[in-house]
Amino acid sequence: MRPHLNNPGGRPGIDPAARKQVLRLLHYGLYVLTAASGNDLAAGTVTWLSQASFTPLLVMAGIRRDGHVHAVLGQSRAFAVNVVGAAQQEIASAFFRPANVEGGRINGYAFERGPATGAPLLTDLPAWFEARVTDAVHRGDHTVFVAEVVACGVRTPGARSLALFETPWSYAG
């Protein structure tokens, strides 16, 4: 059976409107990914994140190649993921812009250094984990980092994470 390409004129390829619609049906969470290389701290909201293995416990994260987060993560080869709670959309939006560190706060939110990587852990968010990069795939406009989880913590038991489809934002297609 031949797949339906949903494109005008039946030409090979992918119709951009169909591509956008299909990719926006994928479910994503919102997370603040942080990294530290010495005193150089970076933080940004990410959506392309998933568990990739049980043993060892691996995650994969797609990180835009032209940002400060990518540069610091590339130097440190480690990062933290701060899970944004369902009612914390304003925190996710605060990390759409570059990180500004002042007086123990990053983009206005308190943080502490992670025990395993030193990456910032946002104290207002319900859960976090730290990971060390094991592999990286440098293709397109994002790098996919595969990393082993080395530490984690829960600040708010029973919390529900924020899903991208619950916001007015889109990051796909």
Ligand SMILES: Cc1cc2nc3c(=O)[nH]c(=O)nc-3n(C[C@H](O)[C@H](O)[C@H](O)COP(=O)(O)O)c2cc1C
Given for the second form:
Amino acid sequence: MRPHLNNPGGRPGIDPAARKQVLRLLHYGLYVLTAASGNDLAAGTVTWLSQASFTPLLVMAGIRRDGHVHAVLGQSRAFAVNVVGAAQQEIASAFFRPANVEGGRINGYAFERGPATGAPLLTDLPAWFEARVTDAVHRGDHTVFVAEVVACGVRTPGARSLALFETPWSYAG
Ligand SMILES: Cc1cc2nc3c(=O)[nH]c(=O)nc-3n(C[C@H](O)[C@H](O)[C@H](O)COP(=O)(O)O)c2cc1C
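So that was the form predicted on its own. Now I'd like the form predicted in complex with the ligand, please.
Every component of the complex follows; first up is the chain already shown.
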């Protein structure tokens, strides 16, 4: 099927405005996804993340093909997910840009290396897990990585996570 010239990424019969509205009605959270290949550290705020299986315990993440996170993840085949808390919008926005490690901080925030994968864990964020990639679907402008959860931790019991609809941002459609 040929893509619509006036509807990049779209298909004939799919109304671009409706498509945007429908896909932006899906619920998303905000997470700082990190990866490490030796001393090459990557971190970015992502929304396209979900659990995908109970047994084995799998998650899936959609990661931009042209970013640094994608490049590092391709090497490490593992990542960490740091859950952004409800009052931590500012931290989420600090990771819309590529990782900058300075003075033991990443984009200005303290971190430690994950016990299983070495991926950065942001110590201000309320909960985290680490996962090893089992599969990758290289189809569109994002790669879908499927990964098995291998470690997790809670720093702030009872914390509420930030939802995308509570922010001024969108990343869908
Ligand atoms: C609201 C919002 C949601 C985002 N969600 C994703 C996402 O799910 N996957 C992704 O790869 N990038 C996402 N991004 C883009 C990353 O935050 C951005 O590319 C970041 O710089 C990643 O680091 P990198 O460029 O070093 O790979 C999102 C950006 C915004 C503003």
